[in-house]
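Form predicted alone, single chain, as structure tokens, below.
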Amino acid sequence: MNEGILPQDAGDPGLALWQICLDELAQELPEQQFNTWIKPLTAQVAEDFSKVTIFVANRFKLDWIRAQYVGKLTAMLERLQGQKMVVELALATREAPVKTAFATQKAAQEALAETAEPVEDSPANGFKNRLNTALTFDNLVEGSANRMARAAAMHVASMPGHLYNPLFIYGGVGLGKTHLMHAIGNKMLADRPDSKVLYIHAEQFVSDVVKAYQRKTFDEFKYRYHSLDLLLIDDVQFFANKDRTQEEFFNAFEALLAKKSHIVMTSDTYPKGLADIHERLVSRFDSGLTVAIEPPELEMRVAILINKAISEGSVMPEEVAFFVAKNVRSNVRELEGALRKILAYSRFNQKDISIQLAREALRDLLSIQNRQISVENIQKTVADYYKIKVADMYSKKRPASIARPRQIAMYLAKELTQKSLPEIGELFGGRDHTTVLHAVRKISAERQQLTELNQQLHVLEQTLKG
């Protein structure tokens, strides 16, 4: 079972209800909160849905869940089921039958492939690599949004220590950066089983530095990091304002490059866009190859949905995949979350997957999206960002200081709304649809080439999506 989709015996509606609840919480809560507190929970649902018993690993976590999350869990379960429910907490026991503990820890851990818990040690040398073996190049859907990053990652995995060192991959949340990192590590270990590979999140590196200072174990720390053949480190923007951590990472960076080991990093922005990171570290980040991963285009989103559904033993009709792909545009993680909701909703209601079913399963997501993003909202946001008047968006003025933001707004209107080219043109002062098409193609092409424009578009998209 992958990605938290319902197990084979998912005909049980209690299991489907709990899984839908987990999927919605994964979308609502910050990633770290969800992974720490909600992801490991298991649950048992009464046949009449009057009570849900949630199993927690220990007393400390039980008290914390009761104080912080029981209210949210109860409200969500009652809303999903449409009836009052009693939610109880209990300590998990070894004797608890797996069959009745719906959404077992394994299922919860696999709920988000991008954030799955690290898998076990490399069998050849016993070194803990923290790789998720389920994330490979084979199951990464390729498209124009990630083609360059995937090609660079494949090169690094096949010839580590040569070109593209370091490899710096940047992009928004949920676009597949972490998947690429794990794929590099898994391929390198498949080709070179004795290699020392380590995948970590930047926060773990910070924690390791703190522990090394507290315990005076810097020799062990340096051996662990300086002896690697491949270091994969996620979200280096978390090093901001942590001077000691930056110093130690710089030392590790230099040591690894000196022995021709490879370093792969990810971030939410390009190196020179990182805030509160020492200049000498930024220059190291930028000294190899920097590549972006963009939000997936329509065809790629459709392929992801169809492939993921097949991997879960389900078939998503192409017209349904197109409907979902047109409405869920931001990132792969949200796309997979939408798929999980649709599959769970289909099994819960024992209905075939159709556009109508998808519309029902995603009604909350669609209503939020329709409420938040409009062409008028895009025009106002872009005008504010580039310090021009909203009226300039539909005026006939053509100086570059106005024409450029207007083209960007047209591009975002095509990407983030369901409006047709003629409809967008009408909202931009009655312009012809060919003018809109030219703007969309121009900005789309320049986004691939101009780092500064790409970053500006990321900021605008995140602002518009709230």
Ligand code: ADP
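Given the structure is predicted, the values throughout are model-derived calculations rather than measurements. Here the rigid core means the biggest group of C-alpha atoms that line up within 1.5 Å when the two forms are laid on top of each other. Numbering follows the first chain given and starts at 1. Compared with the form predicted together with the ligand:
Once both forms are fitted on their core, the CA shift for Lys260 between these two forms remains under 2 Å. Comparing the forms between these two forms on their rigid core, the Cα displacement of Ser144 stays under 2 Å. After superposition on the rigid core, the Cα of Ile388 moves by 2 Å or more between these two forms.
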Second form
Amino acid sequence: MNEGILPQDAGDPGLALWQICLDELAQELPEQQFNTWIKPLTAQVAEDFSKVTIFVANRFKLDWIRAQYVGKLTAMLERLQGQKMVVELALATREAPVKTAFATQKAAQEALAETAEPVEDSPANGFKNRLNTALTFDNLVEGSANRMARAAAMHVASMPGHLYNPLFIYGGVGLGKTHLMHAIGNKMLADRPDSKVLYIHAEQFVSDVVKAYQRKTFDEFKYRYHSLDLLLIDDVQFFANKDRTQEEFFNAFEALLAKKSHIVMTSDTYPKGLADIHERLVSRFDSGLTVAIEPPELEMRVAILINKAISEGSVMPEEVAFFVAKNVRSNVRELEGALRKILAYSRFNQKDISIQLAREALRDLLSIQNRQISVENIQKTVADYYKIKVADMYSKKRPASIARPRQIAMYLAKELTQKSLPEIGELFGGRDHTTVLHAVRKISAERQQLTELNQQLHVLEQTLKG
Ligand code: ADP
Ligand code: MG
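The structure above corresponds to the form predicted alone; please provide the structure of the form predicted together with the ligand.
Then the entire complex follows, led off by the chain already shown.
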């Protein structure tokens, strides 16, 4: 927990460059791609920055990285460093990557966990659980956005097999779903070291099913899954259209519930919103407790930044945390990315963390945001989404089919821009600020109650934030 974002040699500008490069790519690439291909990479940067050697775990990955990503990596490194660079790929030897070039210890652990064979036994309790011990309840900041989910998770971890089975947690990317899952597993193991816990990403489950199918090892597969005390299965939306997997999962599900083992699932949407998953599975998903994780509110974002900075051995002044939290709103992953950039920038330039420094470190990110979220943009996006005319945003018409999207747009304008209520009213055809206030209160209250509205707002927010 205490290892720094950059290793002991934090001042190493080569590593700082590589870290920033990774952060940029994390923003650019789809999460799954980034996690699979880029995150496990390690690099060594020549002192004069003329050459970067990137270490890849095996031959297969190396070919793929060469084909798909070398161009991107080179362009990014050159852009960041402002000079030509030679980028070479090399196979990672056992010592090379972990000791010298892993940007963070945590990344190293995660990468190792990801490449490990799922079936391997671990010496600890004779069972490979795939838990990341760094993700616990202790370092999961609580706020109104995750209070329900956190409380339910805590309950499950303390009394598995009782209430809330299955527990279904859903929400947008980077909001802490995976963290919460690991926290449950870690707590359960801490309390009951003998229990069989397995964390698995849905895609890995799919590939386990395929393997069992090809190798005709379904008995082992069944034994492995059906004997668990706690199954944590992440991102079940990936089961879409995988019939065979859905069937096996259904079997495992029934077997586990029958013996009062606990099942926790996450997804990017609520069960009924899942596409291409069999109805009988969807209704099982929804048969315990379903809870949402919302994007973190301002205070929570501030707390997360301050806590993470401390765990990285730095101090982020509250006003800086506030500035960052105001400007980086969508999710915790981005918040972490912003923090990493700021810490790297501060170490690299040997300057204290201030708002000015944060502004410089986040220059790219801030300019993108400012460009994207304007009231006009919100009006257009909301009108498109609800299939009404943009002109209806300013018109005096009152039918619900128009008035409601208009209120939603006002709500989003308040939430996503820095504009005041009167300014927003002005931009909505010269309406009074009390009309805007009413809309904001109404939508934010309804959002707590209506899953569907909440979901729609999520989509709109994600769209607007780009
Ligand atoms: P998701 O699975 O919802 O996409 P993750 O669990 O991977 O999100 O979270 C993204 C990152 O943000 C992780 O590094 C996680 O530790 C961190 N994180 C998310 N929520 C919190 C929180 N409430 N407090 C502290 N860190 C958090
Ligand atoms: Mg996740």
